[in-house]
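A single chain, nothing else alongside it, follows as structure tokens in the form predicted alone.
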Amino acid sequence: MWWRSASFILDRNDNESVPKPESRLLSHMAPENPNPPINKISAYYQTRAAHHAVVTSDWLAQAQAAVGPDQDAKPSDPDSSEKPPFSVIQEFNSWRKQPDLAEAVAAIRALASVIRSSEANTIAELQSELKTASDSLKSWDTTSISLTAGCDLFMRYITRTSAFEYEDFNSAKSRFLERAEKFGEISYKARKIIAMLGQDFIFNGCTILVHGFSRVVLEILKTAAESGKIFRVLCTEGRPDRTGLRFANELAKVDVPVKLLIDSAVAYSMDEVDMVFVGADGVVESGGIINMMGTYQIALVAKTMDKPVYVAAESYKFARLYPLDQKDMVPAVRAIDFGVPIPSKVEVETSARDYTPPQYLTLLFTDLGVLTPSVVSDELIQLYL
């Protein structure tokens, strides 16, 4: 099954010629740094609990440390009335404080601001500024798949036409900004599009199992409830950051019947379940997903008991990655508090996410439409070419 919507990326009405890239093959290579330090906790997971508006006090320091010092920065003059230089990290920080704005969309908005504030005099200079800003944002957390994919897709979308070569710079810059704002608006609306598609699969009297805190899954359930459908939800606890508790609280606010499960009770409760809904940190070329730790085992149990597993993910999470196994991806490390002292000789698994292969997934609800896992690679080619 593959439902298409005419909502995204390729603007086929512009009749613009697209320059052929040197290679149309998607990279299946390993990340540039296959052995990052595993003792450093991912910035994404350090701030995940506060993902709805609260930014930790050391967030900006982390971001600036990741980007590195600005060699061209001049010491501030307290008597100077000059406007401070534009910082893409500070702009990203500002957008990210909005409670309903995804991290990748905040990055897209910040990159649009780079164009708006740029003092470049040529297209080449502007593109160089954008690339530098994009690299700075991606370096904030190299383990964040959606952040990297969102920045890459933004760069591909706004520069995918050769028409800029034949315009004066001001006109070209205006078109860059127009495309940037259009991309940001499309990305921002993605969650609503997915909610309208996904809620059609929820029927009266069904029981839904969810894992982790996915805002797009929450939007689907809220939309279904607002349309008058009666259903109940089983939420896994989501250790160690207890994202399931937060998800259950949000559902209780809109009077959706919800039951909280400990993570190890998934198989025990699966016979009550009619369908499984999960979000995704990233959708990879194989059609599989990278998501919160525990998603893979839930999908295995669901497949064994013949329960459909639905994934809700925005298209800016489609990444040029092809993991072959659980260890074939950049690790995202998070702190785990067991509540009791752990002997130093005991090793603790601190990985924050796992990989679920496509054969255990039923459908993906995206702003591109409802996709089977087998067509994800085709969509990735269209997005990145």
The other form holds:
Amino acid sequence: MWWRSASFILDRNDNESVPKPESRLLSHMAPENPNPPINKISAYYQTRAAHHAVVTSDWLAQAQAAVGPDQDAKPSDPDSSEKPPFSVIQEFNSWRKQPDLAEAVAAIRALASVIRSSEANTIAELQSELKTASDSLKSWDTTSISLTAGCDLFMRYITRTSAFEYEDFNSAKSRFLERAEKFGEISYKARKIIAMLGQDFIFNGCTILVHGFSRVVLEILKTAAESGKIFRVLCTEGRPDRTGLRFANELAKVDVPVKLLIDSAVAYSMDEVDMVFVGADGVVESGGIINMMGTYQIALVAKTMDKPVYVAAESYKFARLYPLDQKDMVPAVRAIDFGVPIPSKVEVETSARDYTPPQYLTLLFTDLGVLTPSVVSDELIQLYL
Amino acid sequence: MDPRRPSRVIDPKVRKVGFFTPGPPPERTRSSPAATTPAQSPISNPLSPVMIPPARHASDNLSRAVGVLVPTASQLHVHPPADSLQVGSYTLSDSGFSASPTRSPSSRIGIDGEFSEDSANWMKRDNSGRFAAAFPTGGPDLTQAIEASNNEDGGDVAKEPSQKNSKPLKAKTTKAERRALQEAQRAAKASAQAPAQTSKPVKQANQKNDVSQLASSSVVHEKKGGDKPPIKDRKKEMPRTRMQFDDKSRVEKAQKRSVIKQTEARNRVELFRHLPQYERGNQLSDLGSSFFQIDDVHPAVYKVGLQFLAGDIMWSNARCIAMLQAFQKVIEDYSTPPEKTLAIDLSAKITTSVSFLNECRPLSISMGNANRYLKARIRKINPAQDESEAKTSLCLEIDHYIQAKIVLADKQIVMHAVTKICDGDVILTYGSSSLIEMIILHAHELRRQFRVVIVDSRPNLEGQQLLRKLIEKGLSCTYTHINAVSYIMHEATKIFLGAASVFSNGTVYSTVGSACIAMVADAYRVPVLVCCESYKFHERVQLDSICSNELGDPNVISKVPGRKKNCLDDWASKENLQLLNLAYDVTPADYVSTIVTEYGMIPPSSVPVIVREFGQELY
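Since we've got the form predicted alone here, give me the form predicted together with its partner chain too.
What follows is the entire complex, opening with the chain shown before.
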């Protein structure tokens, strides 16, 4: 029962974080791979890695400094008009440091503080200021779907109000701020709501397969465990960043029986699984999800074996994207450590995520309620149009 | 996320099917055999369901028979005036008496044959349940029982206190019974008038309800009226059924009205007899010669009609724009005749123009939508408005419709669709669509490196026009016929299709052959993008290509171009040979990856959302 030992996994994690796998990878792969995508590792995954303590935060700071100049240039010109010390990115980063706060929520709070510190005198000015701020946030990390979607939704939610009816600018501004804070609050609470909704689907004695480290899924499982439900969890290993190990670690802390699988053992163990739980990087307009690499194949296997696939995702991850196939996405690249040097002639697939079409998903647990995939587009249409 | 959410979630819309009691306790609406049989019985009744009383007392009886406690006592106090009028006044007791004989005929109406026994049963149950406590002897006939109750209570006003003294159950029963009596009375009156006139009594019965002072019951009836409007109103609400061309009497009527003398084609396929099909070729000259005899069709409409007939305007967008522009001219040249209102006369004028165009070529669904929009605009014209003002505003509305719904929508769709064309793609398209052409050309302008496969089919060979235009622009193209689609499909990375319409269930109605392309694409796992402006969306649901379609000229498919002697030259003389030239087919939503509209890319399952959110404002 080695996997029940939390300390073992903690030790393992520590061991791994000491040599800083990514940076080591950088050093030994850069000369070998002729077209190394490693230099532009998705910032989204860097943040996640930082939150998951795989990479230390000072490494993140270094990486940021390395990619820094062009990013600093971006916010500096829109911000030059306002007072120099304030920057959306800084604000965003300060929020982002909180490990439990999702990136999109951090962005939403940063945008709210833009309104707060704005010195604009007209609504149009305020709106354009918000627009530049959200654009700079979005360009800070184009690979993060939830960041982009969160910013877009925030803009929609704030500016769609009837604020123009207010004659007085200050009252309009305070209304903006009020809505911004409300949106921030909703987004912050989303995870709890989803946990409450999702735990009803867990019945006593069931076996749940989990892929990737999703804080929402973890919250659901924790809530279910706290309410006295007895269930078992199978965790995929989640190569290359071993998110499954960390997830198993978290579950073991709350005394949920966990079993770890290597990623390729999903089909092998699917017949003992009652339901599949996954998170999502983004929920797209077709109702499908974009999630960590491997979700698609798990969904395919589950569909073949008639197991329900449940997705837990906050509504700020609803993005106006419509991928037609796997390649039809903004590429997010992640380095893979094979442990041995890879010959230069060998290509490595470094994509970090895949797209799962809606027909393979059963239900989506969102803070808007439990939705079928086709409702996602309904929601998006009503929100954006 | 949004404030509207809770309201939508909380508000539970209970769908009520059939007859239901609008009263407060929901238990009553639950139907059980006892309740449904009397309610259904009036089906055999020639009268309209609006005035069918059994629905009401059946459920009342049921509730009593089952023993559900109905809070009628409280209701009595809620509506004291109405009830006291019912209960206390002399008229009521009078009605009680008069109702008793009429009741049996009324129930007889509802009961033709098989139901008689059933209803007799529930009447018996009624009596026993209702009066068992008060009158142990409980007569077999309801009328006796009522008379007995009236006598014992000593007439009018004494009735109310007696109810209060007795058990609540009894109070309920009398209340319910009173309702039943009222209903029966009403039905009896209506039925007395029924044989004289068939449809009018409904109206009269309704009017009576409005007049009646019984507040509660009139409310009940108004609700019922709202649920099942009288026949006249219902006819309006019902979607007009399309002309079925196998209905001979209607076809004859239509021919009398029609401008163009069409001769029915021979040897028509049995399954498609409900669709119009005429001999081609001779109408054009006929129509040309009859130009001076037709006076109620505007020359501009006439011109467009001829173009439709000759096939000069093929694309659905072009047809729609041509039609709208012709109508613009009609409106410009229009002047209201004396003693007529613009709104009514002009819309009649438009209707004749539309039916003229429809005779030239069946209107597409998009044109139907545009007409609906125009009619709605005409209807909304303020009668007080100056005529010239109204006319200019209508013309502006049409311009606006063309701009917003077609021209700008196309631009928007091009913007959306171009994002899906990447370097190295092989775009497969079928036939020729103006929108697809715009998309491909725009992607080429953006210097995307891609190849186009144009699949074409007989008899129109529209793809050749598209091919010519693309070749001129320097695109690299492959041209093939639909027979080779499964061969060429593995090369394709994306399929772009146009559509004539998209239905509520996501079904795409498009040029014949599109369904075949989509299905082959699905088998080869190639994504299918259907590009369609949202003004072509329709709330109808269509499952097959048979119900609504357009038949083309069968002679076209019997001829092979470039061949002097065709085997099928004298096909019409062969009795057992039928040729079918369908214009459209239907692609099920399963084979469509996405529908590109001006609102963005949506899954086929979201078409009803667009129809609901954006269709309402137009009409």
